[in-house]
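Presented below, as structure tokens, is a lone chain in the form predicted on its own.
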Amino acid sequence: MLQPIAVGHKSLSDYTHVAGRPLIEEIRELATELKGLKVLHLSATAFGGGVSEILYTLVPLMRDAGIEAEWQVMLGREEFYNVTKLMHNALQGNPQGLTPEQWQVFAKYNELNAQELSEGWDVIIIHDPQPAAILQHVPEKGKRWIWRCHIDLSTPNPTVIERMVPLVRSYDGAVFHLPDYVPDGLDGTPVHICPPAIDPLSPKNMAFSPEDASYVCDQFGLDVDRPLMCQVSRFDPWKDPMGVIDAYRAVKEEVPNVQLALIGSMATDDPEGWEFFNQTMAHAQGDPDVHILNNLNSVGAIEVNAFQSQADVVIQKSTREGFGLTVSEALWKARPFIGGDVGGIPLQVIDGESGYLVGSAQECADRAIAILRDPDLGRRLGRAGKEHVRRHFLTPRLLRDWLRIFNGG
């Protein structure tokens, strides 16, 4: 058997108040003629990822509508998710492919995996391209196979999405983001644009009072009357982390008393995330104002909370970005925000209007200081990016998509 994920109980009803009872009324309606459909999730990893925090929230959800969904983890070990990690890489962009041994430990751990998969599913969501060649191997386990894709896969390194795209095409379905992200060649498999979002009742998005997020902050060595400019993110390069540490550096030539949190978790699917940590720990040069923590310095949901609502500036200025989910958390919390011009994040961003895109580390800079100068300007970007993530980004609406997807729709 594959790994299974306990989540927790979530009712729909409790949603009410922050998604809107119109939303939570047509999910119910949309639900009416799903009720028992067996839907299996499959994904790499439990933890770590956007993907992970998406299927904690949305599986019980999908059970309170009355499906009968449960969520699996694909067996794998480290010679597996290097080559997982290179072929990631590759679909966002890296122009360094996969080596012929490689394919072949991607195909050897898919064939594993596909021996070990239950059978009786009424639909199967494969979700990203660690487990895509499972379907090939036992198509008559599900009624239905679903690919769903959380990265950007806009400029492609073409050895490797030629090798990704015919197995894409055996599916009866596959979901994305946003249409730059179809690749070329799907034709006739149908194909869904679904971003994702939030679950704003999470303990990382749940309110949180300036005295807790404060007390927080200072259990970890921030001065918490200066001002804090805060990314959240996984220690990879196409996040950007030495950028922000450059963006901050010319802040601080104006703005004297900033700090600076970079704040990670350490994906078990993620072998190259330790080497970059290290790099990004060395391009700071031990200055005492950036602050650099991950899950191993006891930061969790909460102490993610408390980072981004104690925040001044919030950045995500990721130079690849399937989607990023630490944009919407950090806009529902109403702060000011600066990202990446790349990906996902313009969907969540209208530019100066509820927070900024920027496509350098000067101009990520120049924004912030703008916003530590004038709170009332950080404010105005706060309030309104807090509604559009209100309108468009939290879990409900992407319960309410997937139940169109079951649907036929």
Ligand code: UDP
Second form
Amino acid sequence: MLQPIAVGHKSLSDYTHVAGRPLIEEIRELATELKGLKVLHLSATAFGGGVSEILYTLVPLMRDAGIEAEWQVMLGREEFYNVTKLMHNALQGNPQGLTPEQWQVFAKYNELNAQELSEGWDVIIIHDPQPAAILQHVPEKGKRWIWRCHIDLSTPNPTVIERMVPLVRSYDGAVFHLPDYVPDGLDGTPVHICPPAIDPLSPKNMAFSPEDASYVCDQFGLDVDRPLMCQVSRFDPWKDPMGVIDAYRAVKEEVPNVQLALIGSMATDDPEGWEFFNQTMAHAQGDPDVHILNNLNSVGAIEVNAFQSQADVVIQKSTREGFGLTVSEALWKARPFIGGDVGGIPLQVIDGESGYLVGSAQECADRAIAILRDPDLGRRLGRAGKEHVRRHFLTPRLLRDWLRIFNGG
Ligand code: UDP
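Counterpart to the form predicted on its own, namely the form predicted in complex with the ligand:
Shown next: the complete complex, the earlier chain at its head.
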């Protein structure tokens, strides 16, 4: 049996005045035709990273709209996660491909999971590449199969995308964050573009008073009266935490009392994470103003919220980013934001209006210095960013997009 994930209950009506009544009414309208539809979300992990973050809200909201939605996680072991991490990196452009043995590991776990999958689904949504090959073994278990891609496929490693595309072509539809991410060769497969979204009412994103935010940060040893730069993300080379440390060092020359918090959870399907975490620690060279924390220091959703809310500048200096939920999370808290000009980040940030887009550590530092020196600028950017997220990147909009897809739109 694949592992079912318990997601709890959420009510769409709670979102009415945060996301806007017309959107919630549109959802109810779209849902009338879909009552009782059996939808399965299948992903590789329930912890860490954007996919699980999205499903913890999307699945209960689908249920509240009348759909019989479930979320299950595939079975895997370290050998499988090692391969799928390589695959993930290759699909985002890493030159290292997979050996025939590694492809066999991928195939073996997909086949195993296919046998374990239950039957009778109207729609099966396969998230990301890890379970993408299940469909070919058991197409009869779902009436409609949709591949939901969460990563940036704009410059993939050719040897890996060549094997992914035929898999995706056998789906009834594929969903991407951006038109740029749609790989060549999908031919007749219907393609939908819908970026992900954040839950404004979750513990990670609900409004936190400045007093509560600083109370939490204080317990992690930060001086809450001094300026804070912060990045929240997995310890992954594409997230460039070392570049953030370099930017912080350049800021510190101009703003000596600045501090940096790097918050990074370790996902269960990310064996590389620990090695990179240690490299990042080494890069910080024991600087007492650099606070590197992870979920093993009990940094959960509330703590992430507190750090993002407390930060004077939130950074996401990625060099590749499928979407970057952390971007919307920061903007939703009306924080001044600086991010890498890559992937899904420019979709969320209008450069100079609702944050800044940068291409280097020095540029990141220059923008951070400008924001730290001019609190009015920071407030303006933050406010504009929040309204952009309200319009485009809250979960009810994502739910609406899915209902349109289910309705054949
Ligand atoms: N996250 C977290 N704790 C951490 C690091 C990340 O809760 O220590 C969350 C983060 O707040 C965001 C998600 O994990 O909701 C990461 O999603 P994103 O799209 O930014 O990146 P991904 O990890 O999917 O590449």
